[in-house]
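Presented below, as structure tokens, is a lone chain in the form predicted alone.
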Amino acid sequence: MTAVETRVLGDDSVRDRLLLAAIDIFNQKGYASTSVREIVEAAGVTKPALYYYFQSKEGIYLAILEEAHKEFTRCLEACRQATGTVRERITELFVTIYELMRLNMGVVRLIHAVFYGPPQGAPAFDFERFHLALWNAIRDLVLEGVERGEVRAGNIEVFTLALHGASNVCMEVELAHPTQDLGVDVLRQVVDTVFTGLMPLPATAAS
């Protein structure tokens, strides 16, 4: 290690420079064909600093995916406690995830790529925690909506997943197709479609 390494080792820039190298050689090269070598070289430091912080390219994967969930979770729990109708904290909920999603594109496409892709002899994570913990959120703010009257009443199941899948596809198509730019106003307006469908309906409907 070099005496600048050492003099820099408690500051995060280096632990960040080390995440940011390892997301973008996993994205290119997949998880098993990548080296601690690459990584370290991509970071502009020495084999040690990553040791140092991870210890491992096992850790440093394990890493980069717990430290997005952490952040996954951290704006789930900011969106539960919001304030407002049901309609408008679904939907800012889901332009949550959405910015945050564009905001780390390359973590979501190594997910991606783990999770559908083929075995990379990657250290097993269990990314249904991420699914899961999005479900819940969606389906307690629905079942909340019919408590309070703002959502009709149905299978609470059916309408999550009507909601999540809306705005599961605009989030597959700005990660499979980014030069649409579908952006956070037709997010808005997909959410918003489909809302309305869940919406009581009026008593001579309803009859």
The other form holds:
Number of protein chains: 2
Amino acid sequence: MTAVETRVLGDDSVRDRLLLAAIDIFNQKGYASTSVREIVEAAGVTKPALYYYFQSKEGIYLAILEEAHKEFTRCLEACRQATGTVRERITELFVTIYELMRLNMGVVRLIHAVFYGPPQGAPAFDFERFHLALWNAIRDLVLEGVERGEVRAGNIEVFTLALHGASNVCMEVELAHPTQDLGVDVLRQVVDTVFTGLMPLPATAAS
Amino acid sequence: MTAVETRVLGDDSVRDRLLLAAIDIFNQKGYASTSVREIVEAAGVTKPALYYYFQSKEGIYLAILEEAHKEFTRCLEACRQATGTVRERITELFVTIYELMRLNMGVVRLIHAVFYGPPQGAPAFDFERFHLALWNAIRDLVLEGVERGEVRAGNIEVFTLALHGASNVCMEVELAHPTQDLGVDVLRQVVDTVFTGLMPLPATAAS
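With the form predicted alone already on screen, would you show the form predicted in complex with a further copy of the same chain?
Everything in the complex follows now, all chains and molecules, and the chain you saw is the first one.
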């Protein structure tokens, strides 16, 4: 989820080439088995270049995650500034994150490998920040929806989970079962279906 | 997701002790770094016992996954035999799988570690079977719901994803963010919320 992968076509700076190569090799071999030599060879640069920008293997790994987090936060921030109904903004939030994910599958895979995989000696990183930021963004929109009468009164945690699930399941299928090939249109329809269950019922039926 | 963890209190056979120990050590150290010696020591048995039941480290690993798959399939089969409305049966299906997962977190963690983690030299296992079996079970219930007039006409893939998401998100929070401590009641409410979005709208409002 870094800006790096999305920038790659327009920008082939040494720093970005190193980041992309590191994502690739970490995913192929795992963090523990990856060497600085392999990263610099894949990037087509020399070891001092890596040491200059990132100091170490730990450094380049943390830079990947920090950039991913920065880009993710930027996304959430942009969605927070958006206008429209709560339904529209939740849909756009999920579409934005889904597209960010699809452009940065390497980083998403790396995060999953470290988070769920066996201990590999990677330096600590607070992955919970991703979850909490997204959770809060959804919950705030649900709360606003209730306030505006766009969402019926109910258990906010439950509504947040229901919407979160719509986005999660599409991202998980994309990551783990890519042959199902969902795409943004299906995501929109899933969010729409779930949101229908959150609407004030009589008003919905009358419209 | 094997029957092993749920059986542990009542049955301490050597075979089960070995399976439980293996799940534990695989999760602590990763598949690649686990030795047969560590498994038998944790189980309090001798190497020949492991070789007798499972032949090898590969063998005990595959036995864990095969039992998990068997138990998962048994669950889906039981839900297929159930009676009641589609809404009730989908809810019970998810509750059953959620409880199975909570009783077997070690196996669930191991599956995630192997599926998402770096290559570790573990023998091949078709994890897609879990996904496909659950997907088909949900989709069949959605189709039956449409046929019976309990679910409105619509895109079956989208409805399947929406329901799948309700169950997925609760399992993921349980696995990755256990401090949120959801529980079965919250799961039921999430499924209920999503299902509301699938109902024939005018009938819902009138009832």
